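Okay, so here's just one chain, in structure tokens, the form predicted on its own.
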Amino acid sequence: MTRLLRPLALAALPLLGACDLLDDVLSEFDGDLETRSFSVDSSDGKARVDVEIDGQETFQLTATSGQLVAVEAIYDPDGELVLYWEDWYGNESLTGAVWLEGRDTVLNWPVRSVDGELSAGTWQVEVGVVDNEGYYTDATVDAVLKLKQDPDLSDGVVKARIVYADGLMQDEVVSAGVQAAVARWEEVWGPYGLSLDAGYESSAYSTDQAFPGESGEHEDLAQDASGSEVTVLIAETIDGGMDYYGIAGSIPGTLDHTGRALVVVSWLANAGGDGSFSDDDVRLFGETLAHEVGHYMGLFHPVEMTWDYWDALDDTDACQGQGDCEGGLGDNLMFPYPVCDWTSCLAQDQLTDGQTGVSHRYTGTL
């Protein structure tokens, strides 16, 4: 259900250090969510972002620059290395933050329970800035930190801003289908302590949408989101066709206002060629919404369709081959595609404890 990219590796690039804080930190508070904004520069192509922790449970870093950026390392307050990018370029996926996908990168930390808690003190995140020749010198990185102070990581609310593309909110078939699908989404999440707070908006954005981050409309759309909302754009088609049920901007997705700060979902692909919603279509649509926002909250497919890449969770089956994986994981919400026969599709509404933990550690789950 999501197009995933395997970007260029940093293996050939030397590891360098040193950085300087350019601007004073600007802090804002919205309930349990704190936002800090500042800039960091580096003369050698690496920027060190300091994250001061005092009782917060998780943080999210969105780092942007004029060149490609990716997280290279995380150090705890004792100076211990707790994440190194090269460890996650194998056949398990922990976070898309280590991938060179664009001029912004998003890290949510910690991801899993085994990554430990945030101890008080100064954490450091090293961000590499890269061009075609290696590290980009004289780089500036704009950093937006979101920090969550919410000790209950078993019960949380996600705010979803559901935006209809041009004219779709007024289409009774589409609007009824979306509302029924959102009800299914709530039903899927409920057993895992995840509640949905959904609001609806109309817009004049194109009914055929590009992939997240590939349209100027996306950054415009992001500017109107609040600090903890996940924007879901309901389009008719994606990339000119019905090949995609939905696509998340990144894994995890940002709570900042970037061009990839959204999920795009095609109502027509979920309804099928007849353009109407059967009960099975509504169920699929609701599971698509839950699946794509699951990506935005940091969840990967438990196995990719090549059957040789898996998520980094110990309690999702490390299956091999289509038959084995459909049998063991076909009912998992994050399975990479709907499992269907000639009459119906399998309900995909299961999450493991590990997947549930990732969802609750997402900084936007409050």
The other form holds:
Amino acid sequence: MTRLLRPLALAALPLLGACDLLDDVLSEFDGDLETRSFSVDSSDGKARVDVEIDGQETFQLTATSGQLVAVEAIYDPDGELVLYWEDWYGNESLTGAVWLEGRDTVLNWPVRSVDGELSAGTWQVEVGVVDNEGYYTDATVDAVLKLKQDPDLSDGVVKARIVYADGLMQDEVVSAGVQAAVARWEEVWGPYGLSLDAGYESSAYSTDQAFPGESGEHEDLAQDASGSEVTVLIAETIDGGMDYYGIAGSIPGTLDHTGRALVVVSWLANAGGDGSFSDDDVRLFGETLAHEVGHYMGLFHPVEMTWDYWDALDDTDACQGQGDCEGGLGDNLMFPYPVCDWTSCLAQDQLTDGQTGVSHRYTGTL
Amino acid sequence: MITSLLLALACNGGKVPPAQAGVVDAGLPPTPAELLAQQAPGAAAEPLAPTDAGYAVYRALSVRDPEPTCAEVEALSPTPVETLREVVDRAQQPPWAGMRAANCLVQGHGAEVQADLVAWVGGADTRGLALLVLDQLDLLPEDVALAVATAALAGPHAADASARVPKSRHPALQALVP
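Go ahead and give the structure of the form predicted in complex with the partner chain, now that the form predicted on its own is out.
Starting with the chain above, the whole complex follows.
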């Protein structure tokens, strides 16, 4: 439960000055995507990461440390606070970056249109550094910034690297099912200006996969990804069974090479008891791929199944109760479950303008 | 993502969602079958009339995320093994509902459902269930695992079994594949 810790008691520690940059910034360009890598030392438990903006539309920060890290605040070039973690720690979710999940955190900014555009100047992201007991501590934070230059936030391409675990690419049932599901995924995204550029690879990775970030294989896998690809690992089982059939590394997911830089999907859970893909299975599998990668691009469920937690978007119904939510949001791609009646399920292929905007603001959507 | 969700659920800040303007219909919400019928009139197949417990378990197992635990699911039925069997045998969509039900049977009731497991690994149209069992042989009592593996190696999924049985930690099972 250490992940639930929040150092509220120490939040009043005095803030010190500007960030301590340890290394020179390494900068690389790949088309519309710039990558800057550098390290920052925290002071009094906060690492301050400067983000120089000059015409870019969005940025993604992946901060990694030997301690637990989470984004605490974002300041614009005028010093105005534009995000504070506590505002998004209740029952509306904007970004997983504010949650103390582990030794890395991922922030994509801006998330929504109402978050405004990136004005030119120096933005600052404050990253809290916390020990396992929940207290602020000091450590070096490695920062990888990805900055998107592409000005078109209504038409974008997502590169998906689909990697089959050991032997699965050679299984014709699996490979045909995955390719058909990817076609459905493209069909779901198309009306929203989202195109998919999918490539396929075989691998020797285990067919039983751990959660993202909980296997050394995931770090190895991430090393081979390009800077703008989302990796989808096709496994047979996740965590040794059928409890999980698709899981994203984080919300949003990183474009850096960390162990959580992937979505893991179980082909077997999506094929069902007969081990083959019917037309209905393919449709649902494609929607599952689009749903899980949607998480990776920053989308939350519009409502959680307790019916009292929602995403931060104004145009996804703040429904309350199962019937109300199934009626209002049951066809939404990000609804937490498919609405089914034993024999068939409602198509879930709808995105609101707000959800579409989040998807296009994902820094990997180019 | 799962931990993110748990964090979100654990940290309720007490905010209240905005009231829905203009909602005047106080009637019952549409059922899944009604929603499906609206989507494709005439296309929805007749449901197979699940038992109440079967439907409750099926609903719990249909969730995308967060995933339910077997203990949570089984608490929904006074006869969990029978109910899980019902979901395996009769629920057609989503595909993971039946697979998760089968998973709970394998992980918690292996000895009791040995005949089912042997049938799954021997059925030509149950390759998915066969793989589920073969991937988890070591969760079964050894004598059950041995019976299941032996049947699998003699059945239509022998190739799948030959690749998985030797991975068992039990020497008796490893010895089945020279």
